[in-house]
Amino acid sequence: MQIINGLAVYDEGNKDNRPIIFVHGFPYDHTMWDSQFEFFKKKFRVISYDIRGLGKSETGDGQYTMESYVDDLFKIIEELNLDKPILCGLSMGGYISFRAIERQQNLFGGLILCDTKPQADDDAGKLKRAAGIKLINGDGVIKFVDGFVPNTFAEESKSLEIYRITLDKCRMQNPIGVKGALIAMLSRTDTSEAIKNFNLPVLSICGEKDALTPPDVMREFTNKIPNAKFAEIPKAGHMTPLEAPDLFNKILGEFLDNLN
């Protein structure tokens, strides 16, 4: 681990290999990509980090925006001197990825969007985020996590050990960081139009039983991205890299093998 601009950054694999940056979802940390790190570090340089306020990254005042999250990502790319990294983001990590590509598409060599969407929160979504902040303020982060995380896994996946491990990790997150992420997400811009101008290789991956970003939602926006590919993972929910790591890695690996 190294610290870049207050962020805990993890960098493995041969530095001469093509870099992939994995950006985790909410309210998780970089360890949700452990299976991908182990699988892809043999052929690629793999990088992940704890988004500000989560995991081992600095919390600060908790006043985050989606723009500051993207600034953090760009700082990591700059400090590590990465050449055309492939960006892979899940859920909130996908929101960061959409905006990063919109801002500086030429910086990247490919994009993988996992269980995410380009649309900004509508009013109902914003109110739900606000209610989450209120819940954390009143009852604590564990109460919030116990209500939120189960919805990100398919019912079949809740018998897996990784589900229990992930839930326990999320319960330990800093409430200031979790609330800051909720603020950043509810205030993010809409990138639905910007995706029509994406001209880099794109893969969308979605769990068949994703209750937060269902396959039909992901398939619809993927069809608007020029030459993008879509893959659905059977029986998985919102957390496809954790629920079906072998199939996820296979799908991702095939996409990466076909990049120039």
Second form
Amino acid sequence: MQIINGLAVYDEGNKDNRPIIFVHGFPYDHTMWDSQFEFFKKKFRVISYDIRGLGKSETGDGQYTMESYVDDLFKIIEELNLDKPILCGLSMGGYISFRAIERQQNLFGGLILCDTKPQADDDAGKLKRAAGIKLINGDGVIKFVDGFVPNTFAEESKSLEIYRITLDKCRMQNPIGVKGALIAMLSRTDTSEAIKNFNLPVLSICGEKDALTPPDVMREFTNKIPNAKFAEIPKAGHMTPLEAPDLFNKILGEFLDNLN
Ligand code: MLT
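Given the form predicted on its own above, what does the protein look like in the form predicted in complex with D-malate (MLT)?
Now the complete complex, all chains and molecules, led by this one.
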């Protein structure tokens, strides 16, 4: 692990291989990509990091925006001197990815969008985030996490050990970082128009049982991206890389093998 601009950054695999950056979702940390790191580091340079305020990255003042999250990603790319990295983001990591591509798509060689969507929060979504912040202030982050994280896994996946491990990790997150992420998400811009101008290869991956960004939502926006493919993972919820790592890696591997 190395620290770049206050962020905990993980960088494995041969430095001469093509880089892939994995951006985690909320309220997780980089370890949600452990299976992908192990699998893809044989052929790629794999990079991940803890989003500011989460995991082992600095919390600072907790005042984040989607723009500052994208600035952090760009800083990592610059510091590691990465040439045309492939970007793979899940959910909130996807929001960061949509905006990063909208800002500077020439930097990237490909995009994988996992269980995410380009639309900004509507009013109901914003109010839900505000209620989450109130809950953390009143009852603590564990209460919030215990209400939020179970919805991100399919019922069938809740007997998996990884579910318990993930829940326990999320319960340890810093409340200031979690509240900062809620504000960054509720104040993010909408990238649904920008996706029509994405001109790099894109793969969308969605869990069949994803309750937050269901397959019909993902299929619809994927159809608007010029060079995009869609894949659905049976029985998985919102956390496809954790719930179905083997199939996820196979689908992602096939996409990567076909990139120039
Ligand atoms: C995530 O998995 O990153 C979150 O579900 C995103 C969100 O709450 O919008």
